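Here's a solo chain for you in structure tokens, the form predicted on its own.
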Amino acid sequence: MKIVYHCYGGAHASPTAAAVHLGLMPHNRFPRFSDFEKIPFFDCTIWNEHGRLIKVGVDSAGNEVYIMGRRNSPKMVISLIRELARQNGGEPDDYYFVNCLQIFNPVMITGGYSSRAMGWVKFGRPVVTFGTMISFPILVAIVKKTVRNLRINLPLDQ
């Protein structure tokens, strides 16, 4: 199974979800600012990487975990990925897409835009990190629901 956590830009919510899924972030406590520095691809993806599947790792059950920024076109991008898989002999149902956009809040949007679009990383990164911390419990719930739905045996499913 290929699990794809996706959000608008693929720089904050989806990398954090992937990190929780892979056990790189705590799921049973509130994260610290320093925890976000350890997240692969956090606050790093840029506009020309939107629509690209970025592999973050493989979970303990053998599932590949990806992130993807897909702007405002989730249905189109997801359909395209599934169709390309089908046309290349793959199984479209091997991809499981998880929308992380619902955790966005105004602090995340302000910080993410400042850091990624404007290039004001010194200002934007701490702001978007704080915004992601605010939404972290919702994000963990999304990841736990994904693990339950897929019947994956991971430590965070308890």
The other form holds:
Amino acid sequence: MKIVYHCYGGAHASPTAAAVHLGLMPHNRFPRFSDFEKIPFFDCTIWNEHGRLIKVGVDSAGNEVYIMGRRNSPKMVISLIRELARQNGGEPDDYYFVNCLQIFNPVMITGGYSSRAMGWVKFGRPVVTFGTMISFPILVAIVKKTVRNLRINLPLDQ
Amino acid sequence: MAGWIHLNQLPVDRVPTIKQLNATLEFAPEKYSKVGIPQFLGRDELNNEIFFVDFGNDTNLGLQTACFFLKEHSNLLEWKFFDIRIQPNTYIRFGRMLYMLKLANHGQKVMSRGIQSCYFQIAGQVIRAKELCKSFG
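Other form of same protein, the form predicted in complex with the partner chain, not the form predicted on its own:
So here's everything in the complex, that chain up top.
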């Protein structure tokens, strides 16, 4: 199974969810600023990588975990990937897409836009990190729901 | 529409009638909801497989997604994407509005009339695409 965490830009919410899934982030306590430095691809992807499945790792159950930015067109991108997989001899149902875009978080939007779209990393990265900290419990809940739905035996499920 | 012109199901030298346009299978309202799904139309005289795909409001993202995926899982060079663009006229805009209002039958009639008005824009792009296909071998 390929588990794809996707959000608008694939730079903040989805890498954080993927890191929680892979056990790279704590799921039972609030994260610190330093925890976000350990997240692969956090605040890294830019607009020309949107639509690309970026492999973050493999979980203990053998599932490949990916992240992806899909702007405001999740339906189009997901349909396209599934259909292209089918046409190339793959199994569309091997891809499990998880939407990480949550409730309106202006701190995350301001920081993410400043860092990724404007290139103001020094200002944007701390702001978006703080915004992601606010959304962290929601992201953990999304990952836990995914683990439950897929009946994967991960420590998160407990 | 461009796919059917490519497959010689619609003429390139004259504007087809509304009946002809409506008769083309893919010019049916239900097909418009399949955003992001490449749909096979047939093979042309050079044995190329012809697909059409609707990338919705973000053509650039659709192309990026397709290219990234095909690069990793297939031979990207086997695929050629042609972005068929038309200058939407009043009929097309009004037709789209009717589709959005779930008035598909009326929408199709108005849209057909709009497509007739800009038919040569589409046909011209198909002719160039076919020439490019030949040059790619």
